[in-house]
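Encoded as C-alpha cells, the following chain is the form predicted alone, with no partner shown.
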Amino acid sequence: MTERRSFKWPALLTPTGRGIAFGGDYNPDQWPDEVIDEDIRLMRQAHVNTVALAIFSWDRIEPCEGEFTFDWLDMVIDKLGAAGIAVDLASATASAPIWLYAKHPEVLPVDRYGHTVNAGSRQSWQPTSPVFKEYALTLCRKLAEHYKDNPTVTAWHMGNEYGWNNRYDYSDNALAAFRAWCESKYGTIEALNEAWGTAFWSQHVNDFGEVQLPRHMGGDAMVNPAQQLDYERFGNDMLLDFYKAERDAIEEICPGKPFTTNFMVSTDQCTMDYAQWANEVDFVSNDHYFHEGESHLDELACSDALMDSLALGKPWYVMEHSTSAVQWKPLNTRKRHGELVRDSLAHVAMGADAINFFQWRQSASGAEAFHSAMVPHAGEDSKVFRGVCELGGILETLSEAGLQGTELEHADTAILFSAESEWATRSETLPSMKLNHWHDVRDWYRGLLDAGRRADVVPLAYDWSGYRTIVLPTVIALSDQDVRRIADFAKRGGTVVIGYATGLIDERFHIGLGGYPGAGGGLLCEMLGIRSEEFNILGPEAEDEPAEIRLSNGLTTRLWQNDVTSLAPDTHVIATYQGPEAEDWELDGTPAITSHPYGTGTAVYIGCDLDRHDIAKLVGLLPAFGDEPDGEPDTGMAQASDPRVLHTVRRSTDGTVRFDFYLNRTTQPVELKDVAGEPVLAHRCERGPEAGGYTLARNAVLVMRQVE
C-alpha cells in the first residue's frame, strides 16, 4: 500500500492561524476590477476567511504562449491578505486556454467512438499527452516561483475535479499508455490473457502491442468485463499520476504548504478510487452537491461518512457545495429556508472543518450563470446572502467554542465501499444491469438511520478490523485476500453481513466456481454456511410475471433472489421466500436470509435485495445490531436512538471535550428530552419547559458542548 502523506491543515490568517475555514471559489477575472473592493467588503460582512483562487484562470495568467502576467492576481491576493482572507491557490490547469488547443489540437481527448472531444468546456485534455503535461507543469512552476513566499497563500489547490470530463480517453496516447500500464501490471502476456479470459470470443493477444482499448465495438456488443475493469483502473491511475506530477512540480519549488485536490464524492458519483487518492493529499477535500428529494440530508451524511474515513478521522474540507439550486441537473431544485445553514452544519457534524461554496459571486454569463452562489444575482439584499452571513457567524461561534480540530466519533458498524465494485456493477455483462453498489451502500446507511443507528462508510482497502459489525452491500468483486480478511474478522468475533450480489467475482472479473457467492475459492460460502446455484431476477420488463416476492418475516424483494440450495448443518434460517409469487418462481420455502457461526463470530447472508425501509426492519431483528448482551449499550453509539434525528459526536483529541450534533431528519418538529451539555448553537430550535428539552423544527441543528 502507498505510504500516506502526513496530515497538514491550511492555516488561516487569524491571530492563531486556526478556525473553521469559510468561503468559496473566487473568480474575480469574471468581473471588472472595481467589483473586487465590493467583494471584499461583503466577504468581511459574511465572515469569509478563505477563498479558492484562479481555478480556471490559465488564460488570464498566460494569455499567450510563454507570456505570464501576475499583476492582476497579485493585486487580488494583496487585497484579500490585507482583509485577513487566506488563499487556496489553484494550479489553474483544469481548463487550458484556447490558444493552446489551436496550436496543439493533438492534446484533445478522443471518445469511445473515435470522435475528438472539442475544446470549450472543462478538462478538454488527455491525461497521457506529453505535450499538454509540459505546458501544465510549466504553468505550475511559474506559479510556484512567483507565490512561494506569499504569506496569504496558505495552501495549493491542484487541478479541479480531476476526471470530470476526461475520465475516459481513447486517444492514441491513451492506447500507448494503457499498453505500458498492462505490461507493468501483468509482466507477461500470458498473465494478461489469463486475467482477461481472452479464450472467450477469440480475444487472445500475442504481445502487449496488440492490447486494445475498450472502444465502441458496434451495436449491442459487450466489452470484455475484465478488460473494462482494468481500463477503469488505468484511467484512475493516469489522472492520479497527472495530479502527482503537478503537485511535485510545485512542491519542489514551494515546500511546506499543504496540497489538496477536490474529490467528487456523492452517492450519485464517485469518479475515482479515492481510497488511493487520499494517500496523495495533505488534507482531504470534497465537492458535494445535494440530492433533491426526501433523501437530501441522509445522502449528504452517507457521502460524508465515506469522506471521514478517507481522511482517516482527521478533519476534512468541503471545497464546494451550493447555497441553493445548481443548473446542471435534470431537476434543479432550490434549497428551502434553513437548508443553506443546515447542510453546511451537517458537513461539520460529519467531521468537516471547512465550508466552502461554488462560488462567491454568481456569474452573469457562461455555462454556470444559473448556478447559485454566495452573492446571488439579486445582490446582498437577498435571502441567500443573509443566510451566508448567518452561517459565517455560526461557524465563528463554533470555532470560538473549540470545535475546530475535534474528530468525529466512530460508530460500531462499518459499511464497506469499493470503487472497483462500483465500476464492476456498471458492466453490461451481469445478471442484472440494475445493480449499483454505491446506491446499496446508501440504502444500508439510511436503513440503519431509520433503525436509530449510525454507521461509518469505510473503503474496503482500509483497516476496518476495529468495528463490531461490517456490512458488504453489493461488493461484487472480492479478491482472495479480501475474503480472507473478512473471514478472519468473523473468526475473531466480528459479525459480517454479506449482501445478495457480494463476492460473485474476483478482482479479475472471474466467477468463483462451485456455487455463489464463490469468491475466495469457496471460503465465502464456507463462512456463510450456504451455497446458491442460480439467480432469480425480477423486473417490469417481464410482463404478467410477479414483480415482487414476500419473505416469511414480512419483508419484500423486488429485483434479485438467490436460489440457496445447500445449508451447513449449523446454519440458522432467519427468513424464507414465501407465498404464491415465491411458489410461482419455485422458491417457496427457500432460505432468503441466514445466519451462521464462524469462529467466535457470525456471518449473516442477505440473499435478496431489500429496500431501505425493509433494511431498517431487518436491522431491528438481527442481533448483530443490538446492544451488548448485558443490556448495557455498547460504546461508539451502538444503542438505538431517535430515528428522526441524526446524532453525531465530535471529540477533542485528548477526549476531554465533546460536541453533540442533533439534526432533524424529518419535515415535522421533533422533541428531544434530557439533552446533556451546554448549548453552543440552537438553529431553528426552541427550549422545552424541562431542563435539557428542545424542540427541533424542520432543518434544525442543535449543538451541545460537554467537558468530560
The other form holds:
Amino acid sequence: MTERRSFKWPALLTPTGRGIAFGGDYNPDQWPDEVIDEDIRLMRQAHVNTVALAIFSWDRIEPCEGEFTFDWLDMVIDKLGAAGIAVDLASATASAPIWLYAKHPEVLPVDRYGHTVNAGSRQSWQPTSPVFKEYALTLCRKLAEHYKDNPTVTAWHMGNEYGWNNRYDYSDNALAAFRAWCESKYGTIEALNEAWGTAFWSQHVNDFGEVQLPRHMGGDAMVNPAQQLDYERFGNDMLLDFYKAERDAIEEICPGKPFTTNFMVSTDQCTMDYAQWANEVDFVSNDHYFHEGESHLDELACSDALMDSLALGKPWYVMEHSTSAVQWKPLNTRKRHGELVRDSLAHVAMGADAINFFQWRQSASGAEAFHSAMVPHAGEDSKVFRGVCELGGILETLSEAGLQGTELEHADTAILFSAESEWATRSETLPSMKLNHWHDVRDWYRGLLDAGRRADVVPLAYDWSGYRTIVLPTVIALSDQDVRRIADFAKRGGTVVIGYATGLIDERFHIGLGGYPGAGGGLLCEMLGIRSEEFNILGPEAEDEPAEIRLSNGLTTRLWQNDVTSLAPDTHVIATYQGPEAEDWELDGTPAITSHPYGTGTAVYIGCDLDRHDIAKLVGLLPAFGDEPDGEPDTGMAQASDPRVLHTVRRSTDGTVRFDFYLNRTTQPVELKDVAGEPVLAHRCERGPEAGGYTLARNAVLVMRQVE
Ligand code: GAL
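Let's compare: the form predicted alone is above, so bring in the form predicted together with beta-D-galactopyranose.
Everything in the complex follows now, all chains and molecules, and the chain you saw is the first one.
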C-alpha cells in the first residue's frame, strides 16, 4: 500500500487557529465587485470563518494565454483575511478557459463512440493530455508563487471533484497511456492475455501496441469485463496522477500547507477508488448531497461512515452540501424546517470538523441558478439565511465546548466496501444487471440501524482486523490475498458474514472453478462450509413466474438465490427456502442462510438477497450481532440501542471527554430517558419532566457532553 501523507488540518484565522470550519464555495466571479463587501458583512453575521475560493476562476486569473493577473483575487483574499475568514484556495483548474480549448481542441475528451466532446461545461479535458497538463501546472505554479506566503490562504483545494466529467476518456492520448499502464501492470503480453481471458472471441493480442480501449464495438457490444475493470482502474490512476502532479507543482513552491481535494462519496456513486486517494491528501474532504425521502439521514450516515474510515478516524471536512434543494435531479425537493442544521450536525456527529456548502450566494444566472445556497435569491431576510446563521452559532458553541479534534468512536462491526467491486457489479455480463455493491452496503447499514446497531463502513483494502464482525455485501471481486485475510480473520475468532454475490470473481474477473463462491481457490467455500452450483435469478421480467421466495425463518428473497448443494458436516443451516414458490423454483428445503465454525470464529453465508427490513430481522437472529458469548454486554457503538435514533459518540483523543449525539431517525417525536451528560445543544429537543428525559422532534439533534 502507498505510504500515507501525514494528517494536517487547515488552520482558521482565530487566535488559536482552531475551531470548526464553517463556510462554503465562494464564487465572487459571478458578481459585481460591490457585492463582495456585502458578502463579507453577511459572512460575519453567519459566523462564517472559511471559504473555498477560485474553483472556477481560471479565466479571471489568466484571461488570455500567458497573461496572469491576480489583482481581483488579491482584492477578494485581502478583504476575506481582514474579516478573519480563512481561504481554502483552489488550483482553479476544474474549468479551463474557452481560449485554451479554441487554441488546443486536442485536449478535449473523446467519448466511447469516438465523438470529441465540446468545450463550455467543466472538466472538459483529457486527464492524459500532455498539452493540458502543461497549462494546468503552469497555472498551479503561478498561484503557488503568488500566494505562498499569504497568511489568509491556509489550505489548497486541488481541482474539484476529479473525474466527475472526464472519468471516461477514449482519446488517442488515453489509448497510448492505457497501453503503457497495461505494460507496467502485466510486464508481458502473455500475462495480459491470461488475465483478460482473451482466448474468448478471438481477442488475443500479440503485443501491447494491439491493446484497445473498451470503445464502442457495435450493437452487440459486450465488453470483455476484465478489460473494462482494468479501464476503470486506469481512469482512476490517471486522474490520481494528474492530482498528484498539480499538488506537487504547488507544494514544491509552497510547502507546509495542507492539501485536499473534494471526494464524491455518497451511496449512489463512488467515482474514484478513494481508498487510494485518501493516502494522497493531508485531510480528506467530501461533497455530499442528500437523498430525498425516508433514507435521507441513514444514507448520509452511511456515506459518512466510509468517510470516517477513509480519514482513519481523524476528523474530516464536508467541503460541499446543500442548504436546501439541488437543481440537477429530475425532481429536486427542498429541505424541511430544521433539516439544514440537522444535516450539518449529522456530518459532525459522524466525525466532520468542517461544514461547508455549495455555495455562498445563490447564482442569478448560469446552470446552477436554482441550486440552493447560503444566501438565497430571497436575500438575508429568508428562512435559509436564518438557518445558516443559526448553524454558524451552533458550530461556534460546539467548538467552544471542545468538540473539534475529538474522534468518532468505532463500532465493532465493519461493513466492507470495495470500489473495484462497485465497478465490477456494473458489468453487463453478470447473472443479473441489478447488482449494486454500494446499495447493498447501504441496505446493510440501514438494516443494522433498524436493529439498533451501528456499523462502520471500511474499505476492503484497509485494516479491519480489529473488528469483531465483518460483513461483505456483494463484494463480488476478491483476490486470493483478500480471501486469505478474511479466512485468517475468522480463524482468529472473528465473525465473517458473506453475502450472496461476494467472491464470485477474482480481481481479474476470473471465476474460481469447483463451485461458488470460488474466489480464493476454494478457500471461501471451505471457510463457509458450503458449495453452490447455480444461481436462481428472479424478477418481474420472468412473466407469470413467482418473483419472490420465502425462507423458513420468515424472511423473503427477491432477486438472487444460490443453489447450495453441498454442506460440510459441521455447517449449521439457519434458514432454507420454503413454500410453493420455493417448490416451483426447485429450491424447497435448500439452505439459504448457513453458519460454519472456522478456526475459533464463525463464517455466516447469506446465499440470497434480502431487503433492509429482512436484514434487520436477520441481525436480531444472528448470534454474531448479539452480546459477547460470555454474557458480557458489548462495548462500543454496536451495542443495541434505540433504533429510532442515530446515536454516535465522539471522544477526545485522551479519552477524558465524550460527546454523545442523538438524532431522530423518524418523522415522529421520540422520547429519550436517562440521557447522560450535560446538554451542549438541543436542536428541536425539549426537556422532559424527569432528569435526563428529552423529546426529540422530527429533525432533532441532541448533543451531550461528559467528562469521564
Ligand atoms: C458539486 C460541484 C459544485 C456544484 C455542486 C452542485 O458536484 O463540485 O461545483 O456543481 O455539485 O450540487
